[in-house]
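Next up is one chain by itself, shown in structure tokens, the form predicted on its own.
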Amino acid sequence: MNTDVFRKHYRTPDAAHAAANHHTWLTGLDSGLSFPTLLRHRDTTLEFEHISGPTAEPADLPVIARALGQLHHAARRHGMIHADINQPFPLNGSGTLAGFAPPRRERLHAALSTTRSPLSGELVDAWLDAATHFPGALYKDANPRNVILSDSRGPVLVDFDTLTLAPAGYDLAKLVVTTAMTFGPLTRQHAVNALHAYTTSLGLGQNACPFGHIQVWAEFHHLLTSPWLGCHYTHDWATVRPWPTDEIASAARTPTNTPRS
């Protein structure tokens, strides 16, 4: 086996084609970030260059948050700043990105019937609908396994399967949740430091991506990742959440309109 190649297999040719389109678009953003080179696309298989290095750990949160902010800043510079994030977004001839709410609403409501959450169905709908008024960014599965820390290239972002529009901070909340679910409890300061690195890199003030938004989006991710507990994740977010649930209830009560630019 050629160890210089990483092969990713997909269930269908369409899924492989979508991932290849996502890679093409992301690498064309001129974000200054590193991605593995796509070497070959064969039916249901993509072949990438193999990247050596460890994946991210809790101590790396600010570095990864900064990279996410940098990526989102580049996407906004390439038109995402004007996007309605609940509508599809064209990728310059490389397909489209799905809007934020449509692919999530039904899944979130289904998860609420099986997973205990400080959010209600009404609050979930309110935040999905209000997201169109928040600064737009994108969602790329931001879990620590999808960032390789290369000695020569810095953080390398991998896995291009899922890409959608999302409000600023949604990707960061996924990073916080999945890092805690992978490694165990984080402190509140971990999340605060990550948010500061993210918003600084993104070029938006703290008011455009408040800490309360991160807390609410984290609960969305808890609902959506709970089926993978015991498979990809070891720790239940409900037991490692770094803030009390009454804070979430307060933050979620009214979606705060923030400037879109």
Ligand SMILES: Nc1ncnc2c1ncn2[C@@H]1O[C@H](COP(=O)(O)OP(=O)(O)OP(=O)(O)O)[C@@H](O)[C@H]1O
Given for the second form:
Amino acid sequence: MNTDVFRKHYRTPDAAHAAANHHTWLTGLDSGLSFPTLLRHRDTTLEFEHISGPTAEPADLPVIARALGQLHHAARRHGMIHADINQPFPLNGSGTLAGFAPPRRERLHAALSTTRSPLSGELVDAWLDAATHFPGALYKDANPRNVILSDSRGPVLVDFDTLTLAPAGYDLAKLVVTTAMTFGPLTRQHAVNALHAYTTSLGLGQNACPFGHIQVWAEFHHLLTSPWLGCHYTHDWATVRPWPTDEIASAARTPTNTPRS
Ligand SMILES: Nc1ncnc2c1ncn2[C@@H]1O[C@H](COP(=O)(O)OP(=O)(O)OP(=O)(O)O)[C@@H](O)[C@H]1O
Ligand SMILES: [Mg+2]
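Now show the form predicted in complex with the ligand, given that the preceding structure was the form predicted on its own.
Starting with the chain above, the whole complex follows.
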């Protein structure tokens, strides 16, 4: 049988190797989710099975949110439940995942000097540090282009370049922000419904990942994603954000301690 190929070229062999390791680890989690098969790895090129179907749209948010929760549930069963998310996490002999705060702190502070945000540098640092106390999960870039809705397989997650630890909810916030930046305003109810689907499949109570956390993490993504406005995205989060900024200021004031499991 012929399999159509999706070929991806990386800048360095190390980057290709890291993406291949991420794919191997994710597919070994027995999450029940669908990923493209990695057919071939040569130097700076990975060849994946080509997945047919459209990429995600706003109506798909609950399905994707459920899938992301399912992925974290499996990762937590495979040791992430005990991880300190601001420390590296070993991947069964195939490299490590970076912690949440270290690769982001400097970029967030740099972005604060160019992008208007309801967050201050002090709040960014407080939330990065407090993340250690939040339920641990993964961050795999959750923009809507990275989910293909296959007729036969449901949501298929593609793009294995970035994988780090992150607090539960961080990837969902990315999905909400980048979906709005791609398609225009979402309602608050879109985000509430998505969070419900996410926490249910993750197996966490609503208190472990409150809506206020999604609002704060959304501002992290606003800072980190703004450089791609005009390239992948046509709507500025500042103009499509479904809630007022004073609500974020209040949500961000105290990073709530939530149970880690
Ligand atoms: N295996 C695959 N089969 C079909 N399409 C794919 C596959 N992998 C990725 N794609 C599509 O190609 C796009 C680009 O691939 P990928 O996400 O890996 O690269 P990228 O550098 O992150 O680019 P982008 O930012 O445009 O998503 C994806 O957004 C997805 O829509
Ligand atoms: Mg991508």
